[in-house]
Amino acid sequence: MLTLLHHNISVCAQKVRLALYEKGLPWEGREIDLMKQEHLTPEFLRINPKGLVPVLIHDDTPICESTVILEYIEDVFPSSPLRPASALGKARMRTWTKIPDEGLHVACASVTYASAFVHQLRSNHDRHEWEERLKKLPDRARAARQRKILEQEFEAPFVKDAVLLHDKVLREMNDALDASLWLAGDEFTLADIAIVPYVTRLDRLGLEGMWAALPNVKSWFDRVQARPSFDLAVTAFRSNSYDDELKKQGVDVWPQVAALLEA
């Protein structure tokens, strides 16, 4: 039995849901309300001391870290494979799956906080409540980044670096898609699943202009959204516990992003 502890707009949870639906695996979900800090309760921290979703529980055994979960699912359930058959194909796939873990995920969180979450926190919490929330985070570096964004918003220096990292990845995608239909070849694989949520997040923040001049990325994202798994894993969860139309919940940072990209 597969049980997924997740949150509707978590980019890492979206990765795992996409894989589960692509493979047609039955699973049960338990949504963890991040806004109510359910991921920081003693119960959840016993399952994942990092206080992060998703966690896949397979026959009472928890598997943490989305990239690890994706590989685990492939190893245990090899039917409807999401890994290329060849060693070279697998290597190309893993080149993409490691990109979020090497910086894109942190960059995504920074852009999201500066664009949307910081404004919601300010509207709903006073300074003492901010600090109490930050003190509970097991990842102190993450807490420091959030505190800096609370103070400086989009002007925090690493937020601009985060935008530029997204731009770099999008341009690398556009180049890779010159040679194939999908990121690791002509089949949809974990390479695509690993990146889909991050492009989706930019879209939900109103930053789709970042790939307006990258036709291969635009076509790729159109193909992604046409897959049944996208509706099942992303669209169907858009407002379960938190509306993912984030551009309505923050400020319009596109003018700042556009100016940064032009510079």
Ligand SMILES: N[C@@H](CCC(=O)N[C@@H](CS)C(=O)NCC(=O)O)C(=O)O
Given for the second form:
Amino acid sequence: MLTLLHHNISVCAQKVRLALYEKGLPWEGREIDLMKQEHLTPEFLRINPKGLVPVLIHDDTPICESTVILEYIEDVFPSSPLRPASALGKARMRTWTKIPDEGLHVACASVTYASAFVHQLRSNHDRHEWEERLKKLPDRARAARQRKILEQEFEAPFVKDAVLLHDKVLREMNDALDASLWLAGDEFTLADIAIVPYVTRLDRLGLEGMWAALPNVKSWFDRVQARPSFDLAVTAFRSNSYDDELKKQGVDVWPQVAALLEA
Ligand SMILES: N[C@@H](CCC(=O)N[C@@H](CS)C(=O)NCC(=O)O)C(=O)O
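Same protein, the form predicted together with the ligand this time rather than the form predicted alone?
Full complex below, order starting with the chain above.
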């Protein structure tokens, strides 16, 4: 029995849902409402002391960290493989799955907060409420970044670096996709799954101009969206106001992003 503790638009939860649907595995979802701070309750923190979704519970055992979860699913349910068979293929695949853990995920959170969440938080919570929430976050560096974005929005210095890191990854993707249909070869693998949510997030923020001059990324993203797993794991979970707000607010930062990329 597989139970996923997740949130509808969480990028890391999207990764795990994509893998579950690609492999046709039955699973049950338990929505953790991040805005209501359900990930910071003592009950949730006992399951994941980092206070983060997703968590996959297999029978009674919780597994945390989306990259670890993806490999766990492959090990336990090897049919419909999402990992290349050869050692070299696996190495290529893991070069991509490491990218979110080495900075892209934090960069994505920075761009998302600065473009959209900051406006939502300001309209839904007063400063005191937000401070109380920040105090509870187990990851103090994450809390510090969020506080800085509340103060400086898009002008926070690391937001610019976050945009540039996305640009770097998109360019690396474009180069890799010169040689093969998917990121780690001619099969769709965990390499693609690891990156799909981050490109989707830029798209939802209205920043698709970031790959206007990268044709391989555009055709890769078209192929990704044509897979049934995308509708099931991503689109089906979009039907809430946060996501609409993401697009609306993100459009506003496109001129700043475009200027940064030109510079
Ligand atoms: N490295 C973790 C990151 C998980 C993560 O950052 N989850 C976000 C949603 S995408 C979260 O739970 N955020 C809660 C918060 O910001 O307080 C993974 O890959 O699972």
